[in-house]
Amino acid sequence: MKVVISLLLLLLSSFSHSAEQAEQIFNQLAPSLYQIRLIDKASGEKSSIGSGFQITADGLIATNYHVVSGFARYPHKYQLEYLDNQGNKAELTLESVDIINDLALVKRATTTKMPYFTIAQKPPIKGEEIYSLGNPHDLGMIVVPGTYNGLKIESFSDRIHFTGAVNPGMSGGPVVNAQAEVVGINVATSGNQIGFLVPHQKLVDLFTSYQQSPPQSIEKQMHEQLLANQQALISAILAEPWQQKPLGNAVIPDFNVPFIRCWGESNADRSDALVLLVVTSCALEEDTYIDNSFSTDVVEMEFRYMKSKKLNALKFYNIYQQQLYRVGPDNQAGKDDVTEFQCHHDLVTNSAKNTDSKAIFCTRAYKKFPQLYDVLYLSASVDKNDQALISHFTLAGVTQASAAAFTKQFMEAVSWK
């Protein structure tokens, strides 16, 4: 009993200390915290809100790109403004972005030097308590204690796994250590006290680049970042030869990169099923946000193996054809963002000469980001009467060279046993 009471007292003492430290940090940093507002010019009302924090004495403020994306894409429709801890508000200018890491730099006008956040020199240690600050649900600035759990392993772009509540409105707010130094930036949540942060080094890189050479055009800066990222992403996926694994009587690729994750399902437990269906889906579990209706840097693949149990070839073909209608691009894009798909149809045989398929290769171009395309590929086997294999992939925001290299490796990795 004494042991239990001692443990409870220790926990209460720890909680009290944490709460007290969180309050001290908030009071110390509040003058450098802001609500970032996207204002619809026509109505004069807020369209969205986020958080931001000052990083220089002359008014430079860090936030998330997605907080300011409306202005970055449509500056004629929106304007940016801040609200400080005293209730003052004024317009902001957009200075620089890192669309891949979801960061942006905005600036307020100042007449005197102002307090600002210090960026940490090194990351926290795993298990260290850190503090997330922001403006959830437009309720005012708060501080949320949590735990640093290192980088998310399954992510191509570095993200910190944070045990703590990152709520809507806190996006772009700072996360600090016990010394009130920034170690991350709020970016996303998966609920249940699971949050994700952009590492502070990404902000350091953006700030350093801005100091050396401020961008002349935000759209051009975004374009250059998208081009570089797709090259790095596709190169990483193709860097090692793909292994192969069985799917029914077929063989499909087995990807050896941690950021591509695969899931499977089947109807093998259904004794009444006329057709056995086995599905494997693999995807990059993140994308690059451009705006509410446009996302890119998608890599998604799906493989569907079908085998007839009781059907003749004609009835099996009808069910097979229905499965083909399920395929479509896996990213959002509107008519102002991309052209219509242009498609090429062909009959193909793989290099092992053991798989004949009808293939469809479709592309659509990005209107404002030259050299970038969405690619949709679909292959349906035509050389078996009682079984079939459908292979599909979507690549979003890739160059012609990246698309060609990926398509070649994909086609060679799919065959019958």
Given for the second form:
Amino acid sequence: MKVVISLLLLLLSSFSHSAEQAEQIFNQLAPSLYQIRLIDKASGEKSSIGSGFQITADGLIATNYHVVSGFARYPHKYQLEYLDNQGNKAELTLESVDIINDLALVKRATTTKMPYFTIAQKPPIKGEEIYSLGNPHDLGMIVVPGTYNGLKIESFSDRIHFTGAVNPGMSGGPVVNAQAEVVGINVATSGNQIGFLVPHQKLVDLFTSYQQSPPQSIEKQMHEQLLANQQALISAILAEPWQQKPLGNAVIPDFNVPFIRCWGESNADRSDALVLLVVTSCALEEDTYIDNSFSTDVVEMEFRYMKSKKLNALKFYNIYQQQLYRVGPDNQAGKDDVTEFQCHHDLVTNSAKNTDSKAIFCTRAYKKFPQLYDVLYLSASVDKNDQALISHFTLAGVTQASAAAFTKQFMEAVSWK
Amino acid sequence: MEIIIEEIGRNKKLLARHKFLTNKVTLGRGYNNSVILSDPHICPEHLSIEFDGENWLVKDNNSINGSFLAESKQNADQHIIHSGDIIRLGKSFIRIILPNHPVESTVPFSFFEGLIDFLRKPLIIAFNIAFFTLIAGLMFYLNQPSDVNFTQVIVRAIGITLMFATWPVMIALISHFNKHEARIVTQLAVSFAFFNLMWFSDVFESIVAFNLSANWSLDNLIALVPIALAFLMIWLNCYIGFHMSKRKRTIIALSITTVLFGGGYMIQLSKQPDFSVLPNYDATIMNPVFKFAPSSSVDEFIEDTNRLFEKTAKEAQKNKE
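Mind pulling up the form predicted in complex with its partner chain next to the form predicted alone we just looked at?
So here's everything in the complex, that chain up top.
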């Protein structure tokens, strides 16, 4: 009994300790916390909000890129503004962005030296208690205690897995350890109690390069980052030799990288189906957000194996062909962002000469970011009367060289057994 | 002397023709006339045409509504007849022809006459309609993603055949209403022969699209085949149904074809959004039996895609300016 009581007491004390600490941290840091607002000039109202935190005495504030993306893309349409804990509002300037890691540096005018957040020297340890700060749903600044759970491995760009509620509006807010040092930045949520943070090191890198040489133009900076990231991403996928895995009577590539994940489905349970259909689809978990109608850095693949149960070849191919219509891109993009697709099609055989397919390749160019393209590939086998293999991929925001290298490896990796 | 009186409609179409060997012809509503007209605006003894030894003269018998030359207001009384003159009495028209009036040269039987005669043979008609029904049923069966039974196929096939049969029937009806021979069997024979040719052109189009790569695209050229077939069919429909000059027939067939295909194309164009997110590609696939063209290698395929990058980059550049 004694043991139980002392355990309970211990638990209680740790709870109150944690709450106390959170309050203390909040009071200490509140002056350096901001709500970042995107004001639509035409209506004069805020069109989106996020959080931000000061990182230098002279007014430099860190936030998420996606909080300020509207301004970065359409500076004439929007105005950037902050709201501090005293309720003061004033304009902000956009200084630098990291579009891949979803970070941005904005600056407020100040005449005095102001308090600011210090950035941690090293990452937290797994299980360490950390505190997320921000302004969810415009309800006022709050603090959310949670746990550091290491880096998410199924992600190409590093993300901290945070167990705690990160809500809309908290984006761009800091996450601090018990010493009030920044260890991450709120970026996304994945439902109840699962949040994702940008590691503090990414902010250090952005800040350091900003101090050395501030970017000349935000659009140019974004362009360079997109080019470098697609290069890193596609070479990472192509670097490891692909394994093979079976799909019905065919073989399809098995990717050796953790950030591409696959899912499967089939109609094997449907006894009345005329055709057996087995589907595997693989994709990169995250894309890169450019603005709310334009995203990129998508890698997505789909493989379909079909086997006719009792149909003649004519009917089988008619049903099969219906699977090939209305294939579209997997990233969002509009008329201002990209051109329309241009397509090429041909009958193609692989090097092993054991698979004949009709291949379709489409591409569209980015209007604001030269040398970047979206690519869509669709191939349908045409050499068996009762079996079919459809392979498909889309890549978003890649160069011609990356697209060609990926396409070649992909085409050679799909064949009959 | 001989004289020919033609009763004609407002559109100069012949309604009745009378030939007399006499020196006086009378026209009117009365039954004592040489030509009895039933138009209520015509007097019982309206008009007479008399030969004076040299010319035929028109004489109006003080009719209430008068007699005039063709559409004009010129009174026809005492008018000297020239062969081909048209006289208006009441609301009716007559044309007066003299025996030495020239006629157009004989139209020889054309190639089409032989073709039509061939297609009109009962066996050929039966075959064409049966073949059309069979293909319609086959198409329905092939495009159905689930299992279909025989009755469903038959009902659908006959339905489609009846639907297509409305075209020749409609043309026969129009020519019937225009006082031409309906010739419904001939229209059916010719129309179904062409409908079948259109099935073939469909299959042909698919085979070509499947075998040729985008580098050798003949899409636009091949798309002309069904248009040409439709034109030819309508031309023949007119040839059978209506007596008209070659030029007029060609113009009518061209206009109908243009309205049919051009209208369809316009509707498609109007539905097309200003900017399409989805790619537009040729997804024709056919089973291995229909594959004749050799396959390219992966490297050749990738080489071919280079031009797409150039093209879209140029377009992006153009939009930026």
